[in-house]
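Form predicted on its own, single chain, as structure tokens, below.
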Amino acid sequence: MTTLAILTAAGSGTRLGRDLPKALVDLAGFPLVLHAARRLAASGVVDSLVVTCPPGLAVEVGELVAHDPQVGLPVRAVEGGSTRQASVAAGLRLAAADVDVVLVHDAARPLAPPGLVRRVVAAVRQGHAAVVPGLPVVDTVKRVVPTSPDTVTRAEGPLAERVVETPDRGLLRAVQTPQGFDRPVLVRAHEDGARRADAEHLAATDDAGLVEALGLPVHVVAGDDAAMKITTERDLLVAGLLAEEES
């Protein structure tokens, strides 16, 4: 049996201030998607790769990844959907018959190290059907009451939201990718949540959320600071420093 990694690379680079897809933004001389693919391959526990791409770029991105000598895995590319959930579902449909473990990883986390990938896959193969890496939350977190638009319109001065709870941060984890799944569980989760896939406000922000919606357990393994998500220009600068430290 084999492990497939679905690498989601269909997002835009709007918040990075770029006019090209985020996955193709340069980091230390190479696009984000290539950094992510190389580290998945370097783990030694990934057998094949499916990359989800922006419309019209499946051939370009697929060839970029497939022809890189540091990847060296069978690579297929497919156009993603209107949401991350829809994109993962498109990639999942390309899974070969012998795939029993599926990783879902974001190209926006290009420096997730090979050791993290191995840790997630090992936990799935030890019998945990859904595994996510996570880091302890170091900031104090407050839950607030949602503020209605009418209240905001009438308010004078800065918006002040009412705190209703301070969760115990010792029980909180900031979740990362790659997330790992027993294939039948992930397929079932996507089938059950398919009605949510095409609406951004309804779609799951991660695949573990779809598994949770089935009432099935999700387990957390130790994450890694290097698996940071690139969303803003500042994130890209920090990732550039981390990439320099690796070289």
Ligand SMILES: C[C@](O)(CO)[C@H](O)COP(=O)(O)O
Contents of the next structure:
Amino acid sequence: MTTLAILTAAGSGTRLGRDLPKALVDLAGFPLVLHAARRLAASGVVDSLVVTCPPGLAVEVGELVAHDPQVGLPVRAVEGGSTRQASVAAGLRLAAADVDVVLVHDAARPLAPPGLVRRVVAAVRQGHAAVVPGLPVVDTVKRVVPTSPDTVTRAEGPLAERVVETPDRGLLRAVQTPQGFDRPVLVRAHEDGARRADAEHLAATDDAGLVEALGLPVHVVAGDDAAMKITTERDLLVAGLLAEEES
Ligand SMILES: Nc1ccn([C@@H]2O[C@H](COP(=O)(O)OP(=O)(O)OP(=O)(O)O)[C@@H](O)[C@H]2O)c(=O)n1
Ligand SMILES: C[C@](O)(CO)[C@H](O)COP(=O)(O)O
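One more: the block was the form predicted on its own; return the form predicted in complex with the ligand.
Shown next: the complete complex, the earlier chain at its head.
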């Protein structure tokens, strides 16, 4: 039985605002997607990769990853969908018959260390069907509602929102990738999620959320600051410093 990592790299990177897809943006001399693929491979617990690629770039990105000497794993590439959820589902359809554990990892988290990958896979192999890395939340988090029923978008102005709850942050976790799954559970979660996404036009922001919606348990292992997500230019700057520190 083998472990497949689906590396999601099909996003456009709107919030980063570059003129190329985020996964292809340079970090310390290499594109984000290559950093992520190299660290998955270096874990020693991933047997193959499927990369979800931006429209029209499956051949180019697939070759980039497949020919990298530090990756050295069998690589398949597929065009992603219009949402992250649809991209993961496209990747999942390419899983070979012998795959029993599936990791889903964002190219937008290029520095997720090999030790974190091993921690997630070990927990799945110990019998937990869905595993996420999580970090304690350091800010006080509030749940809000729009102040006026006319408020359509959030944070429109200083008085646009009202606090309704302060959850106990000791019980909150900021969740990262890679997330790890028993394959049949992830397949079922995505099938169910696709039905709901069609009906409600709402895609899940992570794969564990789809498993939770099935009523199945999701377990948390310790996350890692290095697995930070690159969303904005500031994140890219911070990741550049981390990458420098690493080398
Ligand atoms: N249709 C999509 C959207 C996102 N992703 C991937 O999912 C990960 C997390 O998404 P995010 O950080 O939101 O990336 P983007 O969608 O590219 O960013 P933005 O929302 O700013 O456009 C990224 O590795 C991204 O490439 C994907 O494979 N397919
Ligand atoms: C999957 C994820 O990285 C977990 O934190 C995150 O949910 C992706 O979110 P995004 O909205 O696609 O950036």
